[in-house]
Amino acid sequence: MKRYFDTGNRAITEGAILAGCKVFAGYPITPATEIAENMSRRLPEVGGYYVQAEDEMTGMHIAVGASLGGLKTMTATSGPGYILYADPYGWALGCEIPIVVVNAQRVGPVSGITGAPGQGEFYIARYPTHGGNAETIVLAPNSVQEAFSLTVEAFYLSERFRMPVTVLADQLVTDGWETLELPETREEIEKMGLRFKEREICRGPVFYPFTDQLDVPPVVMGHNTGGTCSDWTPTDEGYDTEEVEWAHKHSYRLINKVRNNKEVIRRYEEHFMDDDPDVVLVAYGSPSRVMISCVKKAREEGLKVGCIRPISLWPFLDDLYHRKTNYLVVELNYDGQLVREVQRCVPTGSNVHFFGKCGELPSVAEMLLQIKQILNGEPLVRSDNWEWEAW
């Protein structure tokens, strides 16, 4: 095992290389630029290709095209670029094209602050394109090491589900410096629990089957397959159609290949959840690390507090929130996004609270204050006297 002191951007690069990525196409944007820089150096070393595009949308279109050519591909951006991915992301969803998309979230709205962490694309990652009638897969690391392992996992899932998979990181993960361990042997890879799937090729004549099954090889152009690709609704052989019946069948697959196979995707952490805690904290990404420390501190003070960290964000793991209790959802935004899904899932009679910050992590002391206010039935307010639950 090789050990480095490096960034999440380096970790994502090495995860992609290990997973067999052969093409990276994108456009520089803070805080994801170092992924492009690292890929431009590493891909030629493994027989791959780096393509600098003129903008984000073009970058993803190039990556999608390379995947249609039979190669594993990746692109990376931040929020302003991720929203520009909407058109090619729709192509990849509708045509079931495997690709890994990294989003290093930063403060918004719009271009916001380039060097500060945010969590504003939670819902965009679920609905990244127009038209609906599809599910998405989204993974959220909270450390440099996990950025590496979840990038490998994203390639695995993209091939099995033949669809784009988003790694939804944040600036503290991608720019942060931590220990990074990279495996050198098959035994070390297996010990780390990494999963891989090689690229296969659909030979037809059925290219878009009416089924929710996994491991259907993706459509690849050329290679004497006769495969087709269009942004229109396809028949099972891939021809454009205006018949609603085929839209029903195609949408069934795009939705249910994910919904009916959640267990393949499912990832989460729970801490101190065995004694029906009085308050359950919920957070993903960088804030989840502070959350876990806060829960340990609360337990030391005799408070019955637990926490849930969703790692696979979409499809949403509704069943994690089955307890009737108090919930405190912590996010790096002021509008509250993850909290709305928690509200939707909890049993009647539960109380769901929200603590939002932007550009900086909340402290353990701040979280602990919110917990004590909830337990005492007090209104939750920010230290600057904003009523932050007015969302």
Given for the second form:
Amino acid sequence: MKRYFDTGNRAITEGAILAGCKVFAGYPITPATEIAENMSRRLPEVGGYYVQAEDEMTGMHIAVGASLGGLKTMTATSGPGYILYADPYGWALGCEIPIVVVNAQRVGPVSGITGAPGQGEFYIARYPTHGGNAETIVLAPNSVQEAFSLTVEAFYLSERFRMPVTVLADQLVTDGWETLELPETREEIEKMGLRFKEREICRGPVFYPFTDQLDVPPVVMGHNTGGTCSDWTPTDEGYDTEEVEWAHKHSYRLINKVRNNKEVIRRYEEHFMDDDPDVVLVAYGSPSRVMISCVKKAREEGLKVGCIRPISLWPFLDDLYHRKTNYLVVELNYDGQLVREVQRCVPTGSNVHFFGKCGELPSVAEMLLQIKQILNGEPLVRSDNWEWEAW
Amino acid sequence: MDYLANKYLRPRKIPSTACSGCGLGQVHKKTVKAIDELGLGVEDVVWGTGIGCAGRQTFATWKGDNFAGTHGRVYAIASGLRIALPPDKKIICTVGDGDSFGIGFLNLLHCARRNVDMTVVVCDNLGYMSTGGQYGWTTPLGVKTDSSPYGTYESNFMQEGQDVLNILKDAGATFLARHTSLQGQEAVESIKKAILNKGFSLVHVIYPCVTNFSDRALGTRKPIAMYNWIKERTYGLHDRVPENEMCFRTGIYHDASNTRQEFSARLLEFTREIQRRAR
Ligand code: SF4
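Can you return the structure of this protein in the form predicted together with its partner chain rather than the form predicted alone?
The complete assembly is shown below, putting the previous chain first.
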């Protein structure tokens, strides 16, 4: 094992290289630029290719195109670029082509604040393109080390499910400096629990059967398999069709290959959840780090508080929120996104509260104050008379 | 077409669903004929298509590998694919004028700049015809379409001084030609040259849309009227054209075939060099 002091951007690069990524195509954007820079340095060393595209949409299309040629590929961006991915994301989802997409979330809307963390793309990551009729896979790291391991995992899942997988990070995770341990031997890789899958090639003649099963190889061009893929609704052989019957079958596959195999994706962490806590905190990404510290502090003070950190965000882990209690969802946005899903999942009679900040992390003290207000049955503390609870 | 169709195209996709009398089949046939005359097999070509009449009607007609991109994006996808494919595989794309000169133009320009090895055959029906007939970027000035009921007022990409092929030439394309689908072997020869260029080639072929363009612009759906309309306006590159007459200037605009290193070859060489240095 080699120890470094480095950024999440570096971790993501090394995760991709270890997973066998051979092409990176993207467009410079804060705070994901360093991923592109690192890839431009590292890829040629391992026989890979870096392409700087004319915009983010093109970057992802080039990456998906290279994946269609049989190479593992990645692209990385932040919010303003992620929205431009809508077109290639949809194409890759519909054609069922593997690719890893990194989003280092910053403050929005629009260009917002470039070098500060936000969590505004929770729902966009679920619905990264138009048209519906598909499930998506999203993983959210909260540390430099996890940015590494989840990038490896994203490649694994994208190959098994033959689809794009988003690593939804935030600026603090990608720009933040922390200890990064990189495995050097097979044993170390195994000890870290990393999973890998090589690219396989669909040999036809039926390309994507009407099934929810995993490990059906994706279409790859250039092997004269007669492979076909398109933006249209495909028949099982990949021909374009206008018939609803095929649209139904295609959607069934796109939706159920994810829904019926959720266990493969499922990842979360819980702390102090064994004694039916009076307040359960929920957060993902960098605010979850503060949340975990806060819960430990609360326990020291004798408060019955626990926390849940979803790591695989989508498909959403509904069952984690089965307790009837008070919830406090902490996010790096002011509008409240994750909180809506938590509200959807909790049993009736639960109280769901929202504490949002953006561009900076909430402090342990701030969070603790909110917990105490909830325990006292009082409204959350506001600094500027903004009725936050009205998410 | 029978010999060519049997050899290269999928029976279930031929004849295509294009309107009867449409000139698209002529462009399609010329492309397949060029492939055949070069002695290429089904396995040598990966066929890409875009959106619109040209894209939809030619998608998955090729017996080998086929892909269809979203609108305007086939050039970007092909650029990525080019990196992954062996250098001897040809990428041939049949696309429309809206796909290439409109929504996909930025990508097209950068493919020219990078000199990505692919052959783009622009099958130009002079506007957006699969959506019913709206004007596009090569629709001649003053022509009526459903979105220009009083005639188009905007200048276009085939006008003197702003020809799209000149723009592509300046961007770095290494083979450029323009024809009409009514021309014969000379168009096939251009497509052959385009395919033989290891670099970015584009052949612009104007063809008659007898259903929508002809109906609004000429007031008739009689194929002969539309075919003649194109024929009368077809000139060679150096022919004298009567003043103020709208025309299609045909011929090889630019042939710098194999003079500049192709994108993926350059990338491969670059990567090998870095690897060598790293060792
Ligand atoms: S609408 Fe025009 S271009 Fe399209 S298939 Fe019909 S005739 Fe051909």
